[in-house]
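In structure tokens, the next block holds one chain alone, the form predicted on its own.
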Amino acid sequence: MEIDPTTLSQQNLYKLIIGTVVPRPIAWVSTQDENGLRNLAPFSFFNALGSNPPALMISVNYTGARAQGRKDTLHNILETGEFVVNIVTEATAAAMNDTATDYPAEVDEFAAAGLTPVPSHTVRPPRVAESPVHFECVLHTSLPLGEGQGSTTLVVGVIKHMHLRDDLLDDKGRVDIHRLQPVGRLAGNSYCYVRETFDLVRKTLK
């Protein structure tokens, strides 16, 4: 099957992309607005960008239900320049899903999902205590892509501080995936576990 993206509706194109670019890691992003009101929401258009400087990216899709199409997360990041990425695990998946609800801007998702906010070290938004990994970030750049339904804003953040639960690291200082127990995003209402892994040794040329 050959597909020209320009021949598909935005909705059908979206379904193909999220059904094939899988599994996607989930950024559970905590922010706060200029008045200190907290917000917490998950984003699966998310990944690491590099380590010098250490940087992450999230992509925040347009929503017609908000002013200028901006979700509360994007509004807060652009206004304050700060956010925290919390990693979603098997133990926090249900709470993460609760925070995906399209609450009004004045609702504190920490309270709505029964989660514990704890102070960050370098930024104002709090961390999710129930998450084992947090990345405190400051905004590096934002890039709008497209307009209207289906468009997005790419947000690049530089990591200023990291928190990892002590038991996540093995004796070589590497994260043990079986202790972390992350979940990944698929299409529709589907998610996946990371319970089976395999190794491939990269060839070296002599």
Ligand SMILES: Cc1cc2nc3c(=O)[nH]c(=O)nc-3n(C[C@H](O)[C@H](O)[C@H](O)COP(=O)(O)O)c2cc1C
The other form holds:
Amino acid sequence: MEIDPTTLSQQNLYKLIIGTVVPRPIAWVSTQDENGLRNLAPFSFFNALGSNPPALMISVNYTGARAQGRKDTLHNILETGEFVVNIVTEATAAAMNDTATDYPAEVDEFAAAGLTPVPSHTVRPPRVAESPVHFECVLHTSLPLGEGQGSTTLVVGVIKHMHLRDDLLDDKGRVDIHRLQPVGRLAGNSYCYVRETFDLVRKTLK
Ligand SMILES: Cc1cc2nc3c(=O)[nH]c(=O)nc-3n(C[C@H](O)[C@H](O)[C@H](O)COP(=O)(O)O)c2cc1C
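Switch from the form predicted on its own to the form predicted in complex with the named molecule and print that structure.
Up next: the whole complex, starting with the chain shown before.
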């Protein structure tokens, strides 16, 4: 099958892209608005970008339900320049899904999902206590891509502080995936565990 993207509807393109770019990690993003009201929502257009400076990206899609097409998360990041990425685990997957509900801006998703906000060290938005990994970020770049339905804004954040639950590390100081127990996003309402892994040793040319 050959596909010219200009011949498909935006919805069909979206379905094919999220069904094939899998599994996606999930950033559980906490922010605050200009009055200090908390917000929490998941984003699977998420990845790590670099380590000097340490940087992450999320991509926040257009919504017709909010002013300027901006979800609360994007509004808050652009207003305050700060956000925290919390990592979603098997234990917090259901709560993460609760926070994806399209609540009005005045609803605090920490309270709605029964989660515990804990103060961050370098930014104002709190962290999710129930999450074992937190990245405190400041906005580096925001890049709008397209207009209207299906468009998005790429948000690049530089990590100012990291929290890792002590028991995640093995005796060599590496993160043990079986202790982290992250979940990945597939298409639609589907998710995956990361329980079965394998190793490949890279060839060296000498
Ligand atoms: C697992 C998961 C991943 C999601 N990923 C994204 C994403 O990458 N970009 C996006 O715009 N919305 C994504 N959403 C939808 C947002 O979480 C949802 O629109 C949320 O209500 C936004 O909240 P806010 O308006 O408080 O920012 C995702 C939802 C779920 C459940």
